[in-house]
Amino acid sequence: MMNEVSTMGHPLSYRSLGLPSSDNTTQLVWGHGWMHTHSALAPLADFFSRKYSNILLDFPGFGSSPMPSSVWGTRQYADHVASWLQTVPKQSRVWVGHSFGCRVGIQLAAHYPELIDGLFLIGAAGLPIKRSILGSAKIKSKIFTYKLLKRIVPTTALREKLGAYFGSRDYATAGPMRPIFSAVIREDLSDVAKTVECPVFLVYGEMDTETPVSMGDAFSKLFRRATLVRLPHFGHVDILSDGMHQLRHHLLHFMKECSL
């Protein structure tokens, strides 16, 4: 059953599982990944259930959440939900998130440290990824062309169109939410990441393409206390299904390393 709130004039769903949010328990806050919602990490907070509040997030835009008004960064995820966050009972928190939700979780540890403990970052974005040389020299052809074109095509929805086929896959699938989506791909995010004072467990699946392993070294570098783990076999998205009783084992350890 999906909750209501309306926080910064905007609303925003969720669902809680597990114990009521209160002074004496530990709370875990799941952050999905872009075109995802928060059944993509249900059944991982399930486990959970037992021993900790849990509450999982449709963010703006996504799922039961509608879209922002405006163009938001991440930043902007991270005020909306910490506005929320602040009036939420709890002992102690950590964030876990995937892809899109560990960038809002960076975020929010570094601009609201007082509201995470502990973050737990499952493919975690917000990183310039690193091309070889002729990988690089692909992408500024493929942006070369494109931008060569749109000026050339007389329609709106023909730009649409060239931009849908030159995009990414979440480009083309973004929709409404696209500009946000442009905006969210060119942040980078290593000076916020320097500042965060939190305990962070990175997990990178070793065959994932979108996020890969390559950024959580370079993200592992950036972070105070950072703890990097490799899973072999997995992606971008099947370390949620597949990995999932790997992803149980890390977080129930970090917890444990916390005190949390």
Given for the second form:
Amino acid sequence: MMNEVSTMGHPLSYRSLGLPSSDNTTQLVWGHGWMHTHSALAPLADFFSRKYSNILLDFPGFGSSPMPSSVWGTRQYADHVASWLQTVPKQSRVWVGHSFGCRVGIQLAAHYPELIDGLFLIGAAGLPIKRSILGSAKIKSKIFTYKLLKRIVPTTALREKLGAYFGSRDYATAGPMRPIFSAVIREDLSDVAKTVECPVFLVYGEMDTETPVSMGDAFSKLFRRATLVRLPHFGHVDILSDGMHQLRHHLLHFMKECSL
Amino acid sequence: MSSKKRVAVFFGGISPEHDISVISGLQALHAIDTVKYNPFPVYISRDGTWFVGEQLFDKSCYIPDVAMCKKLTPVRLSLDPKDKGVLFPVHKSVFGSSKHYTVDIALPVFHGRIGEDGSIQGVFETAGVPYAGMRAMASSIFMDKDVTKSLLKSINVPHLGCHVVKKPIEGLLLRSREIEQIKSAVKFPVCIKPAHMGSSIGVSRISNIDELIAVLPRIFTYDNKVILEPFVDNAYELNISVRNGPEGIVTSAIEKPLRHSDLLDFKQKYLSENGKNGVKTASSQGMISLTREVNPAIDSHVEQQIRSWACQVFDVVDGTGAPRIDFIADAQSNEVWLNEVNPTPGSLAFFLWEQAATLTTFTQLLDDLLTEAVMLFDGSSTHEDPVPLEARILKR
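For comparison with the form predicted alone, provide the form predicted in complex with its partner chain.
Then the entire complex follows, led off by the chain already shown.
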């Protein structure tokens, strides 16, 4: 069952799982990926429900949480959730993020270090993808062609179709969230990551093309206390389902290593 | 060269439970800790061909069609213990030496005959390959419900008696003499079970001799022996898994499968999706899709009996692996009987360990089973000359 709070003048929906939040419990806060909802992480979280307090968020604009009234970046998403987490009791807290949810977690840990004791990041996004010269040229030519055609095409509907054709799947399906998507996708969290002090566990699927392992390599050099694990045979999304057991295993060990 | 141990996950096989084995096998394959191990699939097709190939990691590959099989590599396991577990391609390369696949540890995830019954375990022992799970002898015993009951009788673990009906040598139909024998020995209704099959395949309630005569020929096409047990009204099932822990035998959570009819059959066990009508889909998650209650509220005495008997039966065969042990209980009398032992349970019963007293991931369970496999192998006595001095007759 979903709960709703209003914080910073904007509603935030979430689902509680497992032990109730208290000063004696370790809490796991689950931040989902772009175009997902809390339910994408629920099977993973379910395992931890006997021993931990779990909060599964629906970020504004996803699931039960209404869209932000302006164009938010991940810093605004972090500010929003922080203003509520400051009121939630806990002994210690680990942020578990997937993709976009990792961006928010990194911002949160960097700007509100008192709220987060560990980051467990799955397919973390937030850095520019390193491409080969050929790959880079392909992307540039794609953008150039799109911008050129957009000027020629007269109607909004046709421009939408062009966007869907040339843009990424997330861009094409973003709908009214597209301005936020465009803002988020341009963010480079390199400098933010450098200021994160808590331990960070990074997991990437070796078949992930959206947030490739190279991004994990780069992140692991930016965070002060990072561990990187590569899981073969998994992509960006199926890592949550087929890779679920290994993720649970690593998260449990991460919690133990952090004495949480 | 990677220092990770190469784990061959074997699944599929010539068994009525081929499909559910594929599901369990893929679950295990993806759950093995890839930081520590290098797992790879070995799929045994329904005609008995062993295949390896990257494509076998993908769920959508199953069941491989002719075109897919051409992309895969058929292999054979070397039975020479000096090879210590090597899979050689069946077809040699035109240029001579072909790539071979080293097996450091085998993880058999077969359900039913030719895989769960000790036969593949025997192959691994012959080939000198460490393997996870129950040993060959225990697997053979527990995959025969009739023999299992004899063992239970010898250690005084309560179980339902049974009448054994064997497939006639001449064909599928019972002779009149056998029918008369059943009529005099058996009190209907009974629960009929193929003796060597799991997953509740072929299990049904039989009300009279005519029903039995009608149903037997079909079951005999899959199994050559059936058992007839007294049908317990008000029965419910309680399942538990057992394995070796650091300080002795440990038990898992208890599950109470929920069902909608008299008996939990194969469809309910594997194809139900949260109570909806079961439809066979590639996304079936095996035993984990079964509607169940884990850690149900049961009489503490019943719980204590189940845990104690499960340990007892595991111990008597020098148990290894993590079998699931199923019990039947009478809701009115609280009487409990050990029903059967599954040497390789569906989904390896990981969901029971996840809910055990100690939080245990499927990945941890597999790590423990693989570690046990290596320890058992390393601990088995190996002599340069297997013939002891006092038995040597021929000149060395």
